[in-house]
Each structure stands twice: as structure tokens, then as C-alpha cells.
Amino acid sequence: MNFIYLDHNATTPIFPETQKFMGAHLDIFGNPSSIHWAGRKSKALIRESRISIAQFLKVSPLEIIFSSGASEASNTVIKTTFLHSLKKHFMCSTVEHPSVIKTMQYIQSLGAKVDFIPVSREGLIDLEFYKKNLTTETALVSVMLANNETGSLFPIQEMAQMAHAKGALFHTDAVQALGKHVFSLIELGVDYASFSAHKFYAMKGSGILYSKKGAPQISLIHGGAQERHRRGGTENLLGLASFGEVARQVIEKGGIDFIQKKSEEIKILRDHLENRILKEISHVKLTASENPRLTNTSSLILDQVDGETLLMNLDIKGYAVSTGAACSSGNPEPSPVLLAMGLTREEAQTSLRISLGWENSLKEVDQFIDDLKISVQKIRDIANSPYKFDLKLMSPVGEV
């Protein structure tokens, strides 16, 4: 079977050059906190990774705090701000990643006042609601740079400026933008930003919290003196090294210019994919397509097509796609993001997310569309048949 990966917003494959780098560094095993030769080798590898990531993001290495991933980084910002700020008002959008939404709900249960900023069906964040509810009592605002399901880009620079004018801190979950969209943390003006290595062609289990110089920083994980006492725990050496190596290679290939080039190439593929689908498959809608969004992401609503059934059909044919966020996999409920945007449950249950990556080709996209057409037609034929079937109970062996 010819396997084709079209789910890069869930995770990305490890960059080929990075795989070679990791293989050559498997013999570095020492604890980075040890002062002997084995520890010094590991410490040097972490230092090099920090410098490469900081150079790519154009920030100071001292503003980089290593973590297990963006979920930990976002939890750190929200929980420590709640614990140590005299202000108890927080804000975030209704379409944030669960690591932000659920953490906000958690501090809400402890007494925080949280306002959830609405997002329209077209993917636009409600700036009027934001302006109305943002006050001098607001401690922190957390809004993602790019949405993981629809690809919508939010006006972070403008929102951060408004937050600072009221004396509030600003955090952005920038996970989906890294490697897909050109941005500058300095120009965005945020106090904090969360990133995950595995969304940037590196290994899982590592990430960073960008903490702007001067921003309050209290440890969420207490223990050793790692990360200048800002995050306890022995570092994920190889995971962080892979993150740094991807950053180094991207810088070597042109840095921001390389990301821009890849983004433009992927946009050509995405536009071709969407144009063919809209032309060749009836009753399909694009979600949040008229507004700024990542060039790699297409969120589709296919009438009379159960999303999970379609996903299983495409999986059998070798395609990796999604009906929503990977962190919600196994949840029988429709996508919370699409529901928060105002789509009906019926619409949300017919969703399909396609997210392209650096290595996808026009041939792969065309092959996918050809098979998508066949699968959609089969599912619709069964849905319109006088004989009623429960599609989800049908065995994958007997393809729908």
C-alpha cells in the first residue's frame, strides 16, 4: 500500500537530516546536571540546541525554557499567573487547544473569573467582546496564533497591545504556526509563547516556553536547578537536541526565507486540493476559508458524510487525515472548535481536516482527491439507500 500522510497539524514526521543527526548522538547519555565528562557532553548538546532555537526565533537563549511540550508550557503560564497574581481575571478564545481551555476551566473552579472570547463561523475572533471585557483587573490573556483545526490566524499583535495597555500579560499558543507561518515573537509583542517540537519535524516529548525578558516567571514543576530553577526535572536530551537540530538546519537552508518558500509551495498544493474538491465533489463547504489562515490547512464540511466513517475508509486506502484535533481522538462528540464557531452538531460530524507538510507532492494530492471522491460517493449512496445501515458498526474489512 502507498501510504500518504496528510495530518501534519497532528504531528510531523522527523526531518530526514535530523534522523541522521539523532543516530550519530545516541551515545551521549550523561545527566546534564553532572559535572563529569559524560554530563558535560549532554550539557553542551542542550546548550547548542537552546542557541539554535533562539537564533531561529530571534530571541535571547535566556528567554527559552525547555519543557515536555506546549501543553506543559501553557499550563505553566496560566497556573502560575493565577497563583501569584493579585488579579484574578483571565481571558482566552473559545477555540483554544484543550491544554488552555481545560486549564482555564480549572482555575475557574478555584475562583478565577474567565471570559471566553467568541469566534465566528468564519473564523474571526470577536474583538468587540475582547475590548469590552478586557479591564485593568485582567491578569492574563491567552489566544493562539493559529488554530489547529481550521488554520485561522488571529490578530495577536493587536490583541497583545490592547492587553498591555490594560496592564495584562499576554500568552500565545504558537504551536501550529511554527514551520508553517512566518512570524516574529518580538513583533507580536507577547510575554509568553508555547511550542512543541513534534509539530516542527522533531521528536515528541519536548517543547519550549518562550518567556520574554522581564515577564514574571514562577516554576510549575519544582525539583532540581534545571532551566535556571524555572523548570525542575532531568531534561529530555535527545528530544531537545532534535528540536535544536531542526532549527539549525532551517537556519542553514535560509531561515525565515526557507519557511516562507515552503509556505508558498504548500499553498499552491492546498489551493489545488480545495479547487478540485469544490469542483468535483458536490455539497462541500470550506470552513473559515475567507480569512487569514495557515497555507497548509483545509477544514471541510461534506454533507451526508459521517466524518469518522470517511476517515476509516481513507485509512484503509493508506491516507492519514483527521476529523479534528488529535488530542480529541476517541471522543464521540463533534469537534468542540467547530461547535464553538457556531456550526451545528450535524455539520461538525461531517468534518474532515487535511493538513499538508513540507514533503507532500502534487501527485499525492491528486491521488488523494481521486480516492476521496470514490469514498464520499459510496458513503452517500449508502446514506441514501432505502436499506438503513449503522456505518460505524460495519467492519473495516468490508469497505464502505
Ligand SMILES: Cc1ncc(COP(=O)(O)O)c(C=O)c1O
The other form holds:
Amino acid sequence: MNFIYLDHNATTPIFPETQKFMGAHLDIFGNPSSIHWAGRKSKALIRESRISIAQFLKVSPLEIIFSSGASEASNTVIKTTFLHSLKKHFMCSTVEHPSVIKTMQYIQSLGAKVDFIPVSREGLIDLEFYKKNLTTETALVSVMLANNETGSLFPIQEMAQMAHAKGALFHTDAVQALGKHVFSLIELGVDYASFSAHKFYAMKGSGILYSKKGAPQISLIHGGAQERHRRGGTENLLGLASFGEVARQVIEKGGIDFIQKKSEEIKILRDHLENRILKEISHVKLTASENPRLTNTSSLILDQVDGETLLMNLDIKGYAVSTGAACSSGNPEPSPVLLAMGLTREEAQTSLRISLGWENSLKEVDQFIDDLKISVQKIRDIANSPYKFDLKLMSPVGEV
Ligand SMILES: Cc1ncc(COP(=O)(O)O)c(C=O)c1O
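Next up, the form predicted together with the named molecule, please; the one we just looked at was the form predicted on its own.
Zooming out: every chain and molecule, the one shown earlier first.
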């Protein structure tokens, strides 16, 4: 079977050059904290990784704190700010990743006042609500740079300026923007940002917290002196090395220009995908497509097509796509992001997310649409059939 991967917002395949690099470094095993030769080799690998990532992000290596991933990075910022700030008001959008929303709900249960900023059906964040509720009592605002399900981009620079004017810190979950969208942390002006290696063509289980010079840097995980006492625990050596190696490869290929080029190429594929789907499949709506969004993401509502059934149908044919966030797969509830944007449960249940990546081709996209058309027709035929079917099993159930 020909496998086609169209789920890059869930995770990305490991960059081919990085796979080679990893293979060549599997024998590096020393504890980076050990001062002997084995430890020094590992420490050098981590140092090189930090330098490459810092160069790519155009920040100081000292502003990078390695972590197990973006969830840990976001948890660190929110929980330590709650513990250490005298101010107890927090804000985030209603469409954040669970690593932000659930952490905000957790500190809310401990006494924080949290305001959740609404996002419209079209993917626009409610700046009026934000302005009205942001006060000098606000400790921290956390709003993502790009949404994982719809690709919507939020006005982080403007929102960070507004937060700073009130004396609040600003954090952005920039996971989905890395490698897909050109941005500058300096221009955004945020105090903190979370990133994940596995959304950037590197290995799973590592990430970074960008912590701007001067911003409070308090450890969530106490232990060893790693990360200059800002995050205890022996480093995920090869995971971090893979992250650094992707950054190095990208710099070698042109840095930001490479990302811009990839983003434009992918937009051509995404526009082709959406145009063909809208033309060739009836009763389809795009979600949040009118406003700025990542060029790789397409979020669709397909009337009368159960998302999970469609996903399984496409999986059998070798396609990997998603119906909502992969982090909540196995959860039959419709996507909380789409519900928060005002879509009905029925609409959210018929959603499909296609997220393209660096390696996808026009041929793959065309083949996918041809098969998507067949799957959608089949599911709609069954849904409209006078017979009762369990759509998930694709077999008749109950009385015929
Ligand atoms: C927007 C966003 N933030 C955070 C995360 C969590 O990242 P990690 O898996 O590195 O903890 C994800 C992963 O799905 C994500 O899409």
C-alpha cells in the first residue's frame, strides 16, 4: 500500500538528513553532567543543539531552556507564575491546546481568576474582550501563535504589547508555527514561548521554553543543576540533538528563507486541495479560512459525513489525516476547539483536518482528493440508505 501522511499538525516525520545524523550519534551515551570524556561528548552535543536552535530563532542560547516538550514548557510558565506572582489574574484563549487550557483550569481550582478569551467562528480572537478584562492585576496572558486545528494565526505582537502596558507577562504556545510560518520572537515581543521538537521534523519527547532575558525564570522540576538550575533532570540527549540538527539543516538551507519557500510551496498545494474539494464535493465548508492562517492547514466540515468513520475509511486506503486534535484521539467527543469557536456538535463531528508538510507533493494531494471523494460518497450513501448501518463498523446493525 502507498502510505500518504497528511497529519503534520499532529506530528512530523523525522527529517531525512536528521535521521542520518541520529544514526551516526547513537553511540554517544555519557551523562552530560559527568566531567569525564563520555559526559563531555554528550555535553558538547547538547551545547551544539542549543546554539543551532538559538541561531535559528535569533535569540541568545541562554534564553533557551530544554524540556521534555511544549506541554512541560507551558506548564512551567503558568504554574510558576501562579506560585510566585503576587497577582492572581490570568488570561488565555478558549482554543488553546489542553496543555494551556487544563493548566489554567488547574490554577483556577487553586484560586486564580482566569478569563478565557473567546474566538469567533471565523477564527478571530475577541480583542475587545481582551482589552476589557486585561488589568494591572493580570499576572500572565497565554495565547497561541497558531492554532493546531484550524491553523488560525493570532495577533501576538499586538496582544503582547497590550499585556506589557498593564504590567503583565506574555506567553505564546508557538508549537504549530515552528517550521510552517515565518515569525520573529524578538518582533513578537513575548516573554515566553513553548516549542516542541516533534512538530519540527525532530524526535518526540523534547522541546524548549524560550524565556526572554529579564523574564522570571523559575524551575518547575527541581533536581539537578541542569539548564542552569532552571530544569532539573538528565537531558533527553538524542531528542535534543535531533532538534538542534533540524535547526542546523534549516539554517544551512537558507534559514527563514527556506521556511518562507516551504510555506509558499505548501500554500499552493493547500489551495489546490481546497479548490478541488469545494468544486468536486458538495456540501463542504471551510473553517476559519477568511482570516490569517497557517498555509499548511485545512479544516473542513463535510455534511453528513461522520469524521471518525471518514478517518478510518481513509486510513484503510493508506492516508493519515485527523478529525480534531490527535492528542485527544480515542476520545469520541467532538473537538473542543471547534465547539469553542461556535460550531455545533454535529458540525464538529463532521470535521476533517488535513495538515500538509515539507515532503508532500501535488501527486499525493491529487490522489488523496480522488479517494476522499469516493469515501465521502460511500459514507453519505450509507447515511441516506433506508437500512440502518453502524457507520463505524460499516456493517448492518439492528433491524433491517
Ligand atoms: C499547539 C500545541 N501545543 C502544545 C502541544 C504539546 O506539545 P508536546 O507534545 O511537545 O508536549 C501540541 C501537540 O499536539 C500542540 O499542537
